[in-house]
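Given next, in structure tokens, is a single chain: the form predicted together with the partner chain.
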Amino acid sequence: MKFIVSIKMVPDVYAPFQIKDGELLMDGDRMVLNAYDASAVEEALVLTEKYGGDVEVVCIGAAKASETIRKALAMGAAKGYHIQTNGDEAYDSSSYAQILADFLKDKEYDVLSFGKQSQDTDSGLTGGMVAQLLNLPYATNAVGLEIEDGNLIVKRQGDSGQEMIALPTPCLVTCSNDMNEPRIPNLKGIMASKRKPVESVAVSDMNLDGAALEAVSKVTSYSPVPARAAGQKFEGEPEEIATKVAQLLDTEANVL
């Protein structure tokens, strides 16, 4: 099967940040491959290693995003597509979905695979949007994938259990990071990635309707998360402090 995995370069959520006058200030160099996308790449590699096929990756982003594409190629993907932006566009999930759907509409694939959300914004919308725009059967929040008789079998974590869903191809799936541990590229993979093809196209050359790309949701400002009041920490004789806290839950916190 042929997989095209949509990947994104995102800020490292461990990087220090500051909020100043409603603006988020972060070190622009601390960018990583979105963890959920890494799992999607890994699972596509595992399945194609087992059953044959190809894995390609597509990434929307500024010039620097080529590092993220190289990372996926070093993991083992065969080819990358870089849809280049200037980096100052205020795209939302809908803008990304429009661009991806337009780019992918003439491509050949059996499975489009996405991370289920990006780890910086946690919106989780783009995959479903692309499925709808391309009119593909889809499943979200996959925690396991298999191939069976030309169908993609998705184990999806739902509200009341794990749903086993058979998707005819071509189809789209969004992946949780619970399905695998993405491989760390080895030296051989990193060397090989430098010779792998990356096709680039600028969004501005894609003949897209500018109004359709306009974000419908805009982050107007950032604020700190309201701080929790400082807690009490108890150390000492286990029985004594356990009893004390249980009593405080009753008399002070009033939650028993």
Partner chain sequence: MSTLLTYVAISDGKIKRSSLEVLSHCKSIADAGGFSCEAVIIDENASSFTDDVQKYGASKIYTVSGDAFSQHQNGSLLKALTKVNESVSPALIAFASTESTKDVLGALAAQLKAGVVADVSSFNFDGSKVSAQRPMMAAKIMGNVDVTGNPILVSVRSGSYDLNENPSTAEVVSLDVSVDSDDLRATLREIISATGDTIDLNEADAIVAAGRGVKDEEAKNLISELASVLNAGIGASRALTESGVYDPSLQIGQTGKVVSPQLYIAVGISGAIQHVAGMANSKVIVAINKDADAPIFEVADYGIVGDLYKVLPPFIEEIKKIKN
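For the two forms, the rigid core is made up of the largest set of C-alpha atoms that agree within 1.5 Å on superposition. No experiment lies behind these values; they were computed from the predicted model shown. Positions refer to the first chain, counted from 1. Compared with the form predicted alone:
A hinge is where C-alphas change from fitting one rigid part better to fitting the other better; between the two forms, that place among 211, 225, 207, 106 is 225. As a two-part rigid-body motion between the two forms, the smaller part of the chain turns against the larger by 38°, taken from C-alpha fits.
For comparison with the form predicted together with the partner chain, produce the structure of the form predicted alone.
No partners, no molecules, just the chain.
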């Protein structure tokens, strides 16, 4: 079975940042492989090691994104694709989906795998959009994958419990970072990654209409999370406290 995993280079969310005049300022030198994508790569590797097959990765980004591709190759992926951008484009989820769908439409694969969201924007939209554009069956928020009778068996976290879904291939799945613990590349893997092929193509060289790449949404500004109001403390007998809390929930919070 062949997996193609979409990965993204994102800012390290543990690095210091600040919000100034509504703009989010992060350390551009602290870039990492998106945690959700790392779980998608790991699960693809586990399944191909168990059943046979190949894992390839595709990443959209400026020249620095090649470091993220090499990280996935060091984990064990066999090949990488780098869709190069200038780095100053105002792309949103729709733009990325259009680029990926155009790139992947002629590729051979059994499973397209995405992280369920990116840790920088948390929008979680690109995978579903690509599935729609390529007319693929898909499942979201997977916490476990298995292969059975040529189908991809997806254990996904639903709103009220876990669901099991059998997807015929080719298909698309988005993966939670609760799925596994991604492996840390060892020295052998790091050295091997330098010899693995990475094909590059510029977005400007792809057959894409400029209107398709225009963002349909944008972030207008960032602001710090508001401080939580201090909680109330009550003293007295338990019955008195319970009565007072019930009254507050009824009259002020209007939840009873």
